[in-house]
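Okay, so here's just one chain, in structure tokens, the form predicted alone.
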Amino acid sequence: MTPHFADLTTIRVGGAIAAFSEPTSRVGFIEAVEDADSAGLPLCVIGGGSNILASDDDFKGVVVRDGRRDINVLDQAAPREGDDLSVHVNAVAGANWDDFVDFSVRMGLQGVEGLSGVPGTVGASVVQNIGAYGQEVGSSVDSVEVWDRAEKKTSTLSAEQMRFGYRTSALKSSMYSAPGVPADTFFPTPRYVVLSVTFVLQHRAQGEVRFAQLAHALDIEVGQSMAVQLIRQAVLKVRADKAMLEDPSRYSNEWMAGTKQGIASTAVSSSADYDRWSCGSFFVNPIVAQTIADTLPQDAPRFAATAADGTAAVKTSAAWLIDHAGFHKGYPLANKPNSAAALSTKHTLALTNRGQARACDVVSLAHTLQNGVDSAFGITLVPEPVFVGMER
């Protein structure tokens, strides 16, 4: 018996999987990837399933999930010297991301608390360069150990070699020939498969709050410091209020049991929160030329950014564009009430499965939003999730 993608993803859609493997050793994980490649089979290495939208059709390949969960502080035996507060922490690719953040905060380490509640795994975090509330994972990465599918060997990539950018990295770039256009060779799994990540965090009791919404939740000014544990709690509350935390009922599914610490499948309520049945943020915030930004309404969000070619550009809000193109919270597919797919009732950037959606329903809704935003503002929204077995 093998799972469906609907069993493994946070949006809970997708067809049956021909072969599924969850190795619990480093060697076993590498062998599972190499066996699929040697056999010429389609390969999808999956983490928490929060950034995948899979086709309704059967997947006639191999899905591999890292079954390891280890997190280790590498510097605990060495005393800190002088003013250096750096602490190196290593986590395997299969470790749940929020488990890693929770571990770090409990150890009194600062650097990733703003990324609390982001679903997925440590391995996926560096592919996407996840970011939220003033932090990006790339700013805390020391190195990434990978399996190179082309050279068939392990390698260690420095933070510089990872080429982190806004929601991208060298790993993600290996999957695409252009934004949103899958590469011929390495897709839907990058050339470099993450084995583990070494982070460099700071042994500090407090962290700086750099995001206005988070500062408001903590009742402080932007730039002020707050206890790291309080920042984590505030981030989790803000994310919960926007339904941007994964639905814990997914852990009642046998295929998800044991993948996150502190959740026993037998203790999880089976009641579903459909606003959380999503891929999280479905579109990346567009980075556009100044000339395009100048055509937007005066109240459109604008942030200084860098384009892919290194030139100065402007980042705007995908959620704002969607809302101001006429698609408000709860907007349903084909504008029909009780649709199988709809925008979250709490956030215009999340496309949700209302319980019976298929992948094709979600894609249809995405296309409606893209066409509407393009018509209203001349900006093409690029999906953030990896599309498996279908075109964007």
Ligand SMILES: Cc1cc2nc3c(=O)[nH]c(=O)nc-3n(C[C@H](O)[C@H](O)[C@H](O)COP(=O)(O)OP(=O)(O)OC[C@H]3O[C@@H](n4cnc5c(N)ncnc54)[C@H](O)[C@@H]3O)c2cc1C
Second form
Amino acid sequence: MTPHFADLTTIRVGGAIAAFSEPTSRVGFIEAVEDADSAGLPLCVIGGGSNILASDDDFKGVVVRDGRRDINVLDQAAPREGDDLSVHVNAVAGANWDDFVDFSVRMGLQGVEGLSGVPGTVGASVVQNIGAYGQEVGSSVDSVEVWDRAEKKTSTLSAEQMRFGYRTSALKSSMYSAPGVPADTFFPTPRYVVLSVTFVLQHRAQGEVRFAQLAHALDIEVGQSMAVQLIRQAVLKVRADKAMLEDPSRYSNEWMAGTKQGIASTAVSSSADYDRWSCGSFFVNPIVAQTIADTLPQDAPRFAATAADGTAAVKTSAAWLIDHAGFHKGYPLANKPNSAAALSTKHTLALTNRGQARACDVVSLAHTLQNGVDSAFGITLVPEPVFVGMER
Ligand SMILES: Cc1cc2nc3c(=O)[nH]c(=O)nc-3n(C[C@H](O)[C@H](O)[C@H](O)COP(=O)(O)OP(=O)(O)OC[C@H]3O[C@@H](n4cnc5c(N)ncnc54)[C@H](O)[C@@H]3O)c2cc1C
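If the one shown is the form predicted alone, what is the structure of the form predicted in complex with the ligand?
What follows is the entire complex, opening with the chain shown before.
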């Protein structure tokens, strides 16, 4: 028996999978990837399925999930030198991301607490350089051990070689030929399959709060410091209020059981919370040229950013554009009440499955929003999730 993508993804849509394997050793994981590649079969390495939107059609290929969960502190016994508080921690690709954050915070390590509650795995965290509440994972990465599907060998990529950027990395770039345009080879999984990540964290009790909403929740000013454990709790609370945590009930599904340890920390709700049946933010915040930014209404958010070609640009807010194009929280597919897909009632940027949605419903809603924003502001929204088995 094999699962459907609907069993493995947070938005709970997607068709049957022809072959599924979950190796529990490093060599087994590499072999599963290499076997699919050498047989010329479509391959999708999946983690927590929190950034994947899969087609309703059957997937006639192989889905591989890393069945390992180990997290190890590498410098535990090493003497501390001078003022250097760095501690290296290695986590395998299959470790649940929030389990890793929880582990680090409990060990008194600072660096990833702002990323508490982001669904998914350690392996995928470096693919799109996850970010939230003023932190990005790339800032805490020392190196990434990968299986190179082109060269058919393992290698270790330094943080510099990872070329981390806003929701991107060398790994993500390896599967797209342009933003949102899948490349002919490798897609929907990067050329480099992550085997493990070595993080460099700081042995310090406090972290700086750099995000206004989080500072407000902690009743402090932006730039002030706070205990790392309290920052984690505040982030989980703010995320829960916006339904930007995954629905923990998914771990009672036989295909997800055992993939995450700290389920309680994500606050189990008694009934299905459809606002959480999403891929998180569905569109990346557009980075546009100054000339385009100048055409936006005065109150549109604008942040200094760098374009893909390295030139100065402006980042605006996808949520603001959607809302000001007339699609407010809870907006349902085709503007019909009780539709199968709708915007989250708590977050304009999350497209949600209201229980019975199919992938085509979610795509249809996405197209409505893209067309609306394009007509209103001349900006094309690019989806953040990886589309498996269908065009965007
Ligand atoms: C409620 C919710 C909130 C979210 N909030 C945030 C947020 O605040 N910030 C943010 O940045 N993201 C957020 N996301 C998106 C998502 O959590 C991240 O992108 C996460 O890193 C995806 O991890 P995953 O293991 O679920 O990846 P998957 O969805 O399983 O896979 C995503 C991509 O990564 C590839 N991949 C998976 N494992 C590996 C591997 N070992 N090696 C190479 N490639 C691999 C897959 O092939 C695919 O291309 C949110 C999602 C949800 C549902």
